[in-house]
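Taking the form predicted alone, here's one chain by itself in structure tokens.
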Amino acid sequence: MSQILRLVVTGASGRMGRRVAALAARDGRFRLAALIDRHPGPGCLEPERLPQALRAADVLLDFSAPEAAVRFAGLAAAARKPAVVGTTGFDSAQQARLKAASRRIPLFLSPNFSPGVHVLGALLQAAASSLRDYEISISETHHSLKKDAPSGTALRLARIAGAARSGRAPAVVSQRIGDVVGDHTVTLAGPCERLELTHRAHSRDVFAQGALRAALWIVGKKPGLYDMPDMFPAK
């Protein structure tokens, strides 16, 4: 798209929406319309001005916690404003609320905007299709601070792989520890070897930019719930 694209980036005194402000204050693709968190500060608005924020901007982008980003997402549709939601560890209730939004609006909804997790999942799907007599186990590690567990990225690989083969999905194990930003292994034993697939998170900055990326595309798409394989399409 040729225009600017203004956001308002929720959760934005959190880790993540910390990253997706810095990196939309330096691209010239976008003006941060407004930052909104539950601890505001300088340059960052209570919650309670969300709907104002919304009247002044195109896309909603969501680093909150799970009933929030809810509430934002509600009021994003009401606003009939996009929204990209990166928060994760939703109940059931919660998602139904999210799938509710999307009949309004384009709801980008996806626990990880890495590509190469992306691609990850794709290889897992094949792997698991092919090697169907061997077992899968999938562990994941991150920041001690984390609170969900298992992730939401550990969780979908869980479904890929249960998919696959038709099945339950394979047990995750989880760790928290130190500042680790992201580790996920999935691992298929077979007789006499093992494939194992691994994604390794350097910095937070590849999950913002791939925020950001979806924000420019889910502009423009109908109603609906969007995810990473809609914006990475297989060939």
Ligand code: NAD
Given for the second form:
Amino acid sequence: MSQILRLVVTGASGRMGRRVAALAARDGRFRLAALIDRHPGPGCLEPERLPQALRAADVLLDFSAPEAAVRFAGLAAAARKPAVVGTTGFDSAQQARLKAASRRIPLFLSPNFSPGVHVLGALLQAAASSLRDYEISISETHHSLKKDAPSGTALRLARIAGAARSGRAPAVVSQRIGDVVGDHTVTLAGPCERLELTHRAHSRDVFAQGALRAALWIVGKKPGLYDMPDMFPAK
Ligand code: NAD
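Please give the other form, namely the form predicted together with this ligand, since only the form predicted alone has been shown so far.
In what comes next, the whole complex appears, and the chain from above leads the way.
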């Protein structure tokens, strides 16, 4: 895409929103059309201004909280603007509302925008299919301010493992401590050995960069739900 992408960032005062805004501000492919948060920081608007802000934007990019993200995605759908949603922790009713929004707009919904975690999912799928009689467990550690547990990423990994075995998803053990950005380990334990697949995020920038990449990618797509495997199809 040759044009500059005009972004509205919701949850812009939060840990992720601030990184998205900072990275977009120094990247010539983006212009920050509006920053929205219920706790307005410098240059931030209140959520009531979102419909107006969307008129002058190309994509909504959200890292807020579940109920807010669903509402914001609905407003993007009403404005016929694509949305990238990184928020996690949706219940089934909220997921259904996001799905409904995706019938009107392209909606990129991913619990983890890191390329490394995307590859971890593919490795897990291969390992769980090959080592069919090995037990699987998943553990995740995040900073103590994270609101949802298990993490959206751990739930996604559990679903991948369950689907590879056509069975029940393994349980997830969660720990909330300190300022850990995000660690996930999948263990496959068999007789006399175990295989551990670990991903550690060192900085939120890996998620922010991935979300910005998704914002560029989603423009011009048909309405529907998209995720990392759509942006990085298997070769
Ligand atoms: P945070 O609490 O630091 O930031 C959330 C921001 O959203 C806050 O500034 C808050 O004021 C704002 N907000 C909440 N409700 C709002 C509302 N009703 N209206 C307007 N603004 C509202 O959280 P965070 O660490 O930035 O994470 C945000 C979300 O992103 C969480 O769900 C987290 O799990 C998820 N996350 C996803 C990825 C990914 O790669 N997809 C990576 C990290 C975090």
